[in-house]
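Next up is one chain by itself, shown in structure tokens, the form predicted on its own.
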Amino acid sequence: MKAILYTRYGPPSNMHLDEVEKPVPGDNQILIKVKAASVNSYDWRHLRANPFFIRFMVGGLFKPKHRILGADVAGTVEAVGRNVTQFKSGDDVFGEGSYGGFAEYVCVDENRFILKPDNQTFDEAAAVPMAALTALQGLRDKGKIQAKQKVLVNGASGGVGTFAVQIARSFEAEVTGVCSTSKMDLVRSLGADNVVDYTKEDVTKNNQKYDLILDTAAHRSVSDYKRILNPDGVYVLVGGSISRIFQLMFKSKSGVKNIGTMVASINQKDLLFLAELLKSGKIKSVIDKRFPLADTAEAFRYFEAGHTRGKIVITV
């Protein structure tokens, strides 16, 4: 089968299309014929080994053990392991498998996938898992979102941000999205009640107060955002640099409350929750560009430029 390999950490030029052996599902795995995958910061960080300690997570100081990236996948089940009970050959599914999605076939744990909603294309479904789970769990679980709260989404036009705006609206919150000038119409179209153009206005100095801030961009200090939180407000960081995460840890140890960070947890319960939102039309995938499998390196170059509107999808 064809797959995108990277044999050492570094720039997208290290990625290349090659022929590899087709995988065989384990006892609790399903073999998926991949129709689409999507690019996430998770994939980019593993490619670039940024931060450095990712090298130890993927099993090699100079050469990664996992040589095929691609966490988010949508496709059709071709075969199942002997202990699989939830799926059968021919089922259309989507989910997050951590590695292996930038290929024609991938084997994944059945408990990380669910049936694809009929009203979603494979491209749309592939754009959902990691970004939408991050938005959902950041808002609902870490942020304790409630109806009528004032919610600020920083980085509202990106992969996580576009889902966060829609999910917050589904919880009946009042949503303010922060983005650049060219993306304001997009964020409004997703249901944001207010949109702030960060190139013209500093959201931390406009005298507004928020009950919940979901920060996907982390361009400002935690202290800046603390200033615009209500007394019982919550700040949740779901993206940004390692230095910002350490800053949050320091703040927490210093007695500053209601500030934290999180990494999404893949589980079927939350995927099913998102599937219901997709079926009802309360949320949708925003796809910026599609790239064929052979052009995955080019997709990563586009991702690195940092101007993505929603998600980048790899079509297989």
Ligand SMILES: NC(=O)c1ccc[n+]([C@@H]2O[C@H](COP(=O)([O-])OP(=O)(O)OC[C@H]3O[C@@H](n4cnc5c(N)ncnc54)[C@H](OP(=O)(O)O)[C@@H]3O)[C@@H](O)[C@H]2O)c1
Given for the second form:
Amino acid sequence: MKAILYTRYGPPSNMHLDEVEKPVPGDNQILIKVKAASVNSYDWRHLRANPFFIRFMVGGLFKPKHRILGADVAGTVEAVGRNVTQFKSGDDVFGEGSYGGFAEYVCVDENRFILKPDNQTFDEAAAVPMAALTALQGLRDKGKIQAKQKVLVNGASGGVGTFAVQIARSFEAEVTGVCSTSKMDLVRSLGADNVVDYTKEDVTKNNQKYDLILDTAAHRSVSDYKRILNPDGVYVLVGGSISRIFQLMFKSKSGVKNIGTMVASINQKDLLFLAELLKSGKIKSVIDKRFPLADTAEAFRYFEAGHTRGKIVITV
Ligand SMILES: NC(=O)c1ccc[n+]([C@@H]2O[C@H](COP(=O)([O-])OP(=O)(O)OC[C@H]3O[C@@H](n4cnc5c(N)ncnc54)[C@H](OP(=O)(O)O)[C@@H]3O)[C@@H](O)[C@H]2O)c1
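Next block: the form predicted in complex with this ligand, after the form predicted on its own:
Starting with the chain above, the whole complex follows.
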């Protein structure tokens, strides 16, 4: 089968299309014929080994242990392992593996996938898992979002942000999205009540207070964000620079309770929750660009520029 291999950490030019053996599903795995995959910073961090300690975490100190990237996948089940009970050959599924999605076939654990809603294309479904789970778990689990709360989504136009705006609206919160000028219409169209253009206005200085801030970009200091939080407000950092994340972790360990970081975790219950929102039309994927499998390196160059409008999808 064809797959995008990377055998050295570094720039996207280290990725190339190659022929590799088709994988065989383990006992609890399904073999998926990939129709679409999407790009996440998770993949990009593995490609670049950024931060450096990712090499220790995945067990590839000098060269990548997993030679095919791609976590978010949508496709059709072609074979199942002997312990698999939830899927059969021919089922259309989507979910989040860890590696291997930028290829014609991938094997994944069955408990990381669910059936694809009929009203979603494969491209749309592949754009969902990691970004939407991050938004959902950040807002609902870490942020304890409630109806009528004032919620700020910083970085509202990217993969996580476009889902966060819609998910916050589905909880009937009043949403303010922060993005750059050219994306204001997009963020408004996703349901944001207010949109702040970060190139013209500093959201931490406009005298507004929020009950919940979901931050995917983290360009301000912790004290700036604390200033715009209501007394019981919660600040949840899901993205941004590694130094800012460490700063936040340090602060939250030193007794400040209403700020924190989070890492999304894949589970079927939350995927099913998102599938219901997709079926009802309360959320939808925003796809900026589609790249054929052979042009995956180009997709990564576009992604690492940092101004994606929603998600980037690899079509297989
Ligand atoms: N915690 C987790 O489990 C988890 C999971 C997934 C992702 N993440 C992290 O979340 C972050 C966002 O991921 P993503 O996939 O959404 O990335 P993305 O699609 O590249 O989106 C990044 C967004 O940040 C915006 N941005 C850039 N500078 C900004 C600024 N100064 N103020 C406000 N917004 C700004 C950009 O908007 P403009 O184009 O309008 O500038 C862009 O839309 C990344 O750091 C990623 O590592 C964390």
